[in-house]
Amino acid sequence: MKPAQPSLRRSVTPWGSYSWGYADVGADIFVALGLVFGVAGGASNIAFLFAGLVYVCVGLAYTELAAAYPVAGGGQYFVMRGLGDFLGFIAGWAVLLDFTIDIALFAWGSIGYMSTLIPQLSSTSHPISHFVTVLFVVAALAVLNIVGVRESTAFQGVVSALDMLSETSILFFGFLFAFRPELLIHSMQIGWPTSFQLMNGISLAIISFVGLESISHAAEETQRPASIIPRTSISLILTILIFALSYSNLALGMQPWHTPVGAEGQPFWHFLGTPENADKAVAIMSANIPLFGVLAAVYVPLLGAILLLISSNSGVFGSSRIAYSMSQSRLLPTLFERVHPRYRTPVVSIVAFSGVAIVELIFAALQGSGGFEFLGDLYAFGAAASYTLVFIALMALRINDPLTPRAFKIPFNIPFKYKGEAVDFPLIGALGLVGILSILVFVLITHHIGRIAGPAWIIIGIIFYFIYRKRKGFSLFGSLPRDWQASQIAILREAGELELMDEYVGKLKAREKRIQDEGPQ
């Protein structure tokens, strides 16, 4: 008898679910703040506001979908289920780009923050030692994820709690001791960017809000996901939005305690966006808050480095779970489905996509002082491309699969009938689609690397997909036959959501009876 394939362990608790998301999204401001100020200047707060509104729509869409379909794979699974195998592959491949960039970008940022305490790790003045250290970090995280999610989740939970306390303290003391409203207005007036720079800033600001899908990627390992995911996702959306808007406004209106070395003759926000400081902007901000800065100068770089480290860890986790899910759906070879017999983690996927991250890291290192921006460009492209397809999948699933119980449903809908079933069209989903399409256009217009390397990654993936599907005799553009109803029942049963499973079965029986009563047309 063929031995049963080991499955992922359902060990992620409510706090674990929140911290998986926070570890990824919460760290984003540490890398995005400097990048956005480097291009959007005095309108950086506007860039964060535009991207934040789109992010709220993205977050609500992921919350609904992850609670309704609690399986590993996140956006890739939602798109495949709503739009078919081919577009599901493209969505998954775009997210894979994002998560592998996540690994490299946040490991880079982590060492950048450490460089404020250990100058020999600076990416601009000591690039070789910086590169070797980042490389070691990526390899160590891959090993940690092979050992097991329980250990990783506990690690992230503690650091996430400490960081939330730290970020709140920075904002509290920053606004109390260093914020000048008249300076905020003055900074916006003198530093207002061109339209091109503002579009570039908005496309980089979306980086601050990437990672919420980590919660959905862990859904297959989360206890009672339909109940837990809406609570953790909504909490996370509000937390991150408040932090991003507060940091950008504080930086524009902040009067530093003392003029930082090298900042003579330039506005403080401009100093934060220079290539030398962009990868450690939050640490510089906190160190220049009167009184509080004495303490913050010591612990914020260390805490920021650790938080970015666990965000990089989320990239390892997320990429491996997407590849695992795509392999189960025959969008990638079954090799990526293999689970370690002892640790029950997708070992092949972890090793393969950590390797891709290392390749991206090498290309970034070859860019010299522009390496951090290189990774940011690719990160923005992958996020905008995958989120676009997720919004379309949300609408498609509302129409094609109205019977699946939704423990959380996005408000403001237009009800109508489709094939005899009541359907709610999501207005917020449509607004989100317009917003994220705008950001995708901004990325293609303003990012010279993103508009070349991003589409190239997608084209390479499509070629790989066609070769694999042709060798297996699968349809290239069509979808494999799947019993989505039986699959949904199994998903809800395995998740422990028995009430939702009974509700779903009841709706299916009611529809079958209605069709029988109506008879052949």
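Note that this is a predicted model, so its numbers are computed, not measured. Think of the rigid core as the biggest set of C-alphas that the two forms share within 1.5 Å after superposition. Residue numbers count along the first chain shown, from 1. Compared with the form predicted together with the partner chain:
- Core-superposed comparison between the two forms: the Cα of residue 306 travels less than 2 Å.
- Once you line up the core between the two forms, the Cα of residue 430 stays within less than 2 Å of where it was.
- Taking the rigid core as fixed, one finds a CA shift for residue 284 smaller than 2 Å between the two forms.
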Second form
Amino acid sequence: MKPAQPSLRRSVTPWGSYSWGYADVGADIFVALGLVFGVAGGASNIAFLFAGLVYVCVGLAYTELAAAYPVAGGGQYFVMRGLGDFLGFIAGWAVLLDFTIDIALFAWGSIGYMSTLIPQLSSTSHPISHFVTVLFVVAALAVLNIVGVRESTAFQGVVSALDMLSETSILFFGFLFAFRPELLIHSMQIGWPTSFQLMNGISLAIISFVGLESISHAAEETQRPASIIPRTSISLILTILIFALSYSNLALGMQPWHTPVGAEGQPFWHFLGTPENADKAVAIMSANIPLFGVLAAVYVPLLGAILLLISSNSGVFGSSRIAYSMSQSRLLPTLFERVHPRYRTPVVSIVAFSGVAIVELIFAALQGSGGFEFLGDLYAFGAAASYTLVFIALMALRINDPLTPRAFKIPFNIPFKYKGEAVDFPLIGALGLVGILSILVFVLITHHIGRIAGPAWIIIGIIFYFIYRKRKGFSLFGSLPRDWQASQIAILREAGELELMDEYVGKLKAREKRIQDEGPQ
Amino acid sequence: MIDSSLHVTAVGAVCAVSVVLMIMGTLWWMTHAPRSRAEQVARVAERVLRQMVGSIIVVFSQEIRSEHMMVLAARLARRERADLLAAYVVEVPFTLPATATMETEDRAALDTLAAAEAIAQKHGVSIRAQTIHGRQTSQAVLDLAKREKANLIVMGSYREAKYMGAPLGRAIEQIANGAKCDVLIGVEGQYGSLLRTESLNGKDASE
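Target state, the form predicted together with the partner chain; input state, the form predicted alone:
What follows is the entire complex, opening with the chain shown before.
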């Protein structure tokens, strides 16, 4: 008899699942706020609103797919299942770009926030010490991941809870003590950007919503994922949307307690977007709230730095696991499956993609004061590219796999029949696809580095993929044979979603019967 | 006095409160997912258990050995804060008067109840211990349960040497059939080890 394969224990609770996502997405506003204010100025709230609407569509697509296919692969798995191996590889490769940027960008941001307390770490006044510290942080995270030390879900949960409390407090006291509606309108009028700047701002604003993927990655460890993930995903979408819109509107209408040093003669929101402040905008903002700012000036930089560090670490963890998963699906060489004999961690994947992050970091450092924006550009490109494919996969799976039960289904669909099966075409998915495609176009138009480096990353990946598949004798554009039905039954059984498993098996039998009945005609 | 640099406006206050309410509402909704079929069954079972263990009687006699079930009852009583009563029933044969002294059996009862008290003490629950003389174990237990308004009777089991239509032992079957509350019986399987409480008795029960 074959021994049972060890599987991941389902111990992640709703809050655990939420905090997995929040530790990743929650950190985004800490880096995105300053970047967006730097380019979109008085229309930053509009940029966040547009990106937020697209993000809602992205979030709903992820929610539906993660609840229907609660496995660890996330976007890469959905695309591979819906569109085949080749596009699955491209989606996974784009996600890998995001995760490696995640490592560099958030390590950069973490040190940026620390520089509020330790000015010697500032990226503009002390670029060398800043770069060396960020490099050290990335290397240390890689080593910790190889040894297998990772922050626990409980730690992540506590930091997420503290951060939520902190961000809600900043907004509460900010709106209560420092918000002037007439100043908001005035700021929007005097700081309205050009169309080019607004497009640039929108494409950067999307980075404040990247990371929902983490909930999908924890799906295999989540209790009753088909029921819990829709709740945690939608809650995360709403929370981040509330934060992003509130922060941008507050910053535009905020009257700081005292004029911050260096902000003389310029609006407060403009001060937040300067290269000196972009990587610590939330800390500066909170420190300038009357009364509350005295306390916030001390703890917000520290909390921001910890949250960003966790996010950076989730980049190391996520990139290595995505590479491991792609390797198991034969989208990457089996080298990436290699596990350290002592620590039982995917050492090759960790070293390889932490190395990529360090290369990106060096390129960013070479940009001088624009380094943070360079990382933001690439992050936006990776997110837009992978989300585009996820939307297409959502539609393809609705058509190719209508029988898989969807515990959560995006509303507003067009019903039609395809090969005898009732199919619902997702209108919101189509809308989201248009939205994310427009952001991808904005990225390509407005980011002079993103437009070269992003596609270059994809092209290098495709060449690498073709060489590997050719050497192994696998189809270049086709897919390897896989029994998706048996796999889906196993996924639902292991997830403890027995009602959904019964529903799926029932639908399969009904289809078989229908095909048999139709056969003799 | 309010600091002159504070800018409290009605719109700002509404925004401030709205942000807090929206975040709280979102998190409340997230943590209140509908229960699955399995969770609903588990919830009902929990409620039933809570109702049935208000007062627990653990039964001992010469033939009913319940030390292992005593541990279970003590854990249950601690968790559910139930009253716990350990009762040792000494059967007085019809050939003797009902008030006859049963020295050996009473001594055995003392040992058993002392062990029951030690178990309860170890689990941090208070216990009442009682030796009861009766003509028939089952009737004595049923009377006691009625008197004490017991919610649960807990006992071990034994198998009769010769099958007489009551595989668990007559007394146990009669208690199970006649009790007005739930009865929890620890039954030894064919190869089970429930009754091998050698560490309590100093010898192997299977001998």
